[in-house]
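So this first bit is one chain, no partners, the form predicted alone, shown in structure tokens.
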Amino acid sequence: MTDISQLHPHSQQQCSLKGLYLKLNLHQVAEQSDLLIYANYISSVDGRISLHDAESGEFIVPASIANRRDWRLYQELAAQADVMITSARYFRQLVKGKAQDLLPVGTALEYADLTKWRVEQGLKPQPDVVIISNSLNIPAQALAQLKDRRILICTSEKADAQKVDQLESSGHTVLIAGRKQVEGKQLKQQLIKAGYRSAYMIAGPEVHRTLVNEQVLDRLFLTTRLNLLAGDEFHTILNGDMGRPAALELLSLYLDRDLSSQQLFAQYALTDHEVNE
């Protein structure tokens, strides 16, 4: 069904949801010895990506914006990744049963075309995972759920040596990417050294800010669900302060006309020039 309208670059052609992002071939964009890092979020029109849940004490994606159609594109972006960048917080949520889902690419029948596509492209069946953590507070039982892929942990020089030893003795690779905390540029260099060319960042707004602030994030995919949520305790796609605004270039914009989940799919490039004040 062609229920996607391309708004930018403007086109009269209608698109189908399936394959909308897969055709970007993000795993081939970076030159050899370089790395494309891209991030993805879903938000309400008033900028909420998660709301505070009083019962669990966690910030969770509201059911009013989460939907299967956006999740399909989330999976398509994962399918193009050599490695996924996430945080220790995800694994702590996973062990509590609070994580949104197990890391993609999904094994459900509806995503079988994506695993087949990866094999055809010469990629591993599943992308590797790099976990950003300064504390190394990562539950072992959560890590054990990802036996089908390589796990790397990125931390700082200040990390607890005993925790580093425990992780390495469990077969995980620990990388140092910063003095006091994980730094974006050092993270990128470590991933390039490991041979990766495409990295999909699915961590929260603090990690996002680190990558944006250090100018190592290349692309941002943002789904905007056409509703308003309000609420005083919420997260948006960035937390904290940045040294300067980040300039964006709109690469593509689509309108999902499906009545069950009207939304906009935008793709931005992060440019290296300063925003005019």
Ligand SMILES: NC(=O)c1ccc[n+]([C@@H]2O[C@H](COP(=O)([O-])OP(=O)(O)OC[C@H]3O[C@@H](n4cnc5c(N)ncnc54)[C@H](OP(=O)(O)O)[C@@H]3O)[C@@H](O)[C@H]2O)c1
Second form
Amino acid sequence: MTDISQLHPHSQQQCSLKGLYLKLNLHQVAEQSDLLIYANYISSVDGRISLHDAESGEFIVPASIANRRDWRLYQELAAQADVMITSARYFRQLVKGKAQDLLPVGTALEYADLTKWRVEQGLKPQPDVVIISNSLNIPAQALAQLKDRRILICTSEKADAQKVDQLESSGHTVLIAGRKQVEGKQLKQQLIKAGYRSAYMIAGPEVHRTLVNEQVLDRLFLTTRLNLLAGDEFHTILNGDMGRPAALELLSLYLDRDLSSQQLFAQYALTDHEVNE
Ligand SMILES: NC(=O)c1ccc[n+]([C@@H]2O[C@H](COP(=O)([O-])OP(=O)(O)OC[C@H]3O[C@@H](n4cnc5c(N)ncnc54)[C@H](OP(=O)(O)O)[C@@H]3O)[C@@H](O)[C@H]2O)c1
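Given the form predicted alone, state the structure of the form predicted in complex with this ligand.
The complete assembly is shown below, putting the previous chain first.
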């Protein structure tokens, strides 16, 4: 069904949702010894990516913004990744049954084309996972749910040595990428060393700032659901302080005209990002 209008670059063309992001071939954009890092968020028009849920005490992505059509694009972005960058918080929520989903690529029939596509592209069936954490408070039961892929844990020199030993003796790789906390440039270098060319960042505002502040994020995919949520306890796509604003160039913009989930799909390039030499 062609219910997507392409607004930028301007075109009369109507597109279908399926394939909208898969055609980008993000796994082939970086040079052999470089890495493309891209992030993806869904937000309300008033900038909420998660709201505090009084019942569980957790911040969660509200059902009023999450939807299957955006989730399809989320899966398409995952399909193009060698590795996914996530936070320890995701694993802490996973064990409580509060995470959005098990990490993609989804095993449901509707995503079977994506698993097939990965095989055709010579990619592993599932992207590897890198978990960013200072506390190394990562429940073993949650890690055990991802037995089908390599898990790397990225932390700083401040990390608890005993926890590092425990993780390593359970077969996980622990990478040190920063002094007091994980630093964007060191993380990128570690991932290049591990042989990755495309990394999909799906964590929240803190990991996002870690990448943007050090100019290692290349692309930002932002879905804006056309609603307003309000609420005083929320996350937006970035928090904390940055030395200076990060400039963005709009690469593409689509309007999803599906009445059940009207939304804008924007893709930006970060224009002052670091080029690997
Ligand atoms: N709507 C959306 O598209 C969307 C997307 C992503 C997330 N979210 C929501 O946003 C909220 C926050 O997500 P999140 O907790 O994953 O976000 P986050 O703020 O990026 O990550 C928090 C955790 O990641 C680790 N971390 C972050 N930066 C680090 C650094 N530089 N060095 C070392 N560790 C670092 C820390 O783990 P330790 O505490 O273990 O040290 C920290 O507690 C959640 O409610 C989530 O559901 C929404």
